[in-house]
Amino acid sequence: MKLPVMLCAAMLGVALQVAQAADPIVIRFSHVVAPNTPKGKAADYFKRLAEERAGGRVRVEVYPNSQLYKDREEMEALQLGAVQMLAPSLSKFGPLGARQFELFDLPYIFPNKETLHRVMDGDIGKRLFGLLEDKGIRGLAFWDNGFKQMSANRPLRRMEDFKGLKMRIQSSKVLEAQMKALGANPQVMAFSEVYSALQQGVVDGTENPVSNLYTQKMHEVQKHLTLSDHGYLGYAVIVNRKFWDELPADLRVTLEEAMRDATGYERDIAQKENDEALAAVRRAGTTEVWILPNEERRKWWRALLPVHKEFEEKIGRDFIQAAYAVAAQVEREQGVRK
């Protein structure tokens, strides 16, 4: 018995739809670090919890060390949807024109990680993602890297010791005016090509939490690491507002709780992956580490502290007033403790 054309094609139309159905969203998530560093881990940890609560609805494809996108590229192919989720340092933004974001790049602006994380999940966190949203971005979650250390080919124990050399720093306006208060050359270059210059002298030195110097070997061409935590690396954990927006929303509530709980896994490694990255750098014995001394590093703190003067109007001063006065609260709180 033959069935009619009609009825063929609309049980051929219904088939297709379950099928369509059943194919799993794609996320694309573009990072530029090793798979073995604090974000690279949190990354693939997303993409387990993602895929196992979505039930089979999401497949996340991590792409780590640039394998898709240089760090200047990257966040133009999230905009363009090319890439549907991207994990950038902090710095990215404020070339994106998200100037306020530059907050993070201020030296010593965080005296301690409590600090730090009160500014991201409180409310100056939630008014800086709302500057992205007109550029076609929401920002999901902040993950740490750590604390920022100098390296070089020469030791750095005092601030003479940075005159002339060439420094290697991201995108950064505050970041520039950092290295140049500190007598040295910044360089603007992106982080896949760091190595390659270290190694051939086209920079002599760069700033990076120890577990970005290690897993990227630079500290087989950098003789030596003093440990200053003069600035933070952080990054934000953003997705095109478009492809978000047009989500299931019970997808994306699914999709929210993975990455909160990524980001609670995230930022339980970093410490640990920074300290472990330190004693592995020392056992390899290729580069001397100099812890930089109290004194030492109140003179660094005097010499930087113009630097947030001087973008209080590209910042915003409210924004930076808002972290001092976070700071001084945990500083209050901690003093009860004691």
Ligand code: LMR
Given for the second form:
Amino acid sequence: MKLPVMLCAAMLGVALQVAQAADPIVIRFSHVVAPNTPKGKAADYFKRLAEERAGGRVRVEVYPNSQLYKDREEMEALQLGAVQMLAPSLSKFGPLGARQFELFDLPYIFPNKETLHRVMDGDIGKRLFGLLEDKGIRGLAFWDNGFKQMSANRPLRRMEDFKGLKMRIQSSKVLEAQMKALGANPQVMAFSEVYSALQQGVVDGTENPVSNLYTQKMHEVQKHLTLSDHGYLGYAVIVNRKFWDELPADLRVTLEEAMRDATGYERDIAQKENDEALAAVRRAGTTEVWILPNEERRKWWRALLPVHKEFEEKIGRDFIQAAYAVAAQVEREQGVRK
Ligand code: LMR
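Could you present the same protein in the form predicted together with the named molecule, rather than the form predicted on its own shown above?
Let's see the whole complex now, leading with the same chain.
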């Protein structure tokens, strides 16, 4: 029996609608580090949780290692909606016009992770995310990497060893001032270019948590690593605000819960990943590892502290003071507990 043309067209239309309704919403999650880093593993973990819990309504595509975009490009891509989710380092929000994020770059401002997490998860974290809203970005979570260490092809044992060295930094004015205060010559460069720049001698050294150093194989082209813990590197997981706001409300809740759980996982593994990376660097035998003695650490601290004052206006005196207050509170509590 032949069906009337109109009926066929109507049936086809319904079939198409059903197919479209069944098409998952795609979240493209781009990042610049290797999959076997705290950020890389947590991005994959979020994908798993989100897809399982959304029951086929969402597909998360993770693109690691600057495969899609480099540092600056990925921010633009997020704002344009070419990707929906990123987790840039907190040192990369300055060029967006949110210099207050450079609070996290101030040398030695976080004496421990407890202070850091209270700052991120408290009022300061909320206010920082608030600054992104009119840039078309929504902040979802703060992720850890760890404290940064210095590397170069010459030993970095005393401050004077930095003199004249070209040190790669992320795009942060605070990091620029930090390297200058040490006597080095800072060079802003995308993460994806650091390995070859070190290899070819375009820059002499860099700073990063060891998990990044190891997974980018920088230890193969850096003879010396100084464990200095002089600053911190962490991330903000951010989404395109319009995309997020337009998600069905129940799905958004599911994804926010998945993000909360992925954040717990990320913070749990970050230290371990860095410890394992350090053990691997030691095993590789390409790089001499030096633990900065306390006496020298105090010298670095004294030289770098003026950077806090220098950036009071740009970052906000209230933010810096609030971070100091949290640090003092944590110290009091830990003193009481001892
Ligand atoms: C860097 O550029 O050194 C880091 O921000 C890379 C990263 O995302 O951890």
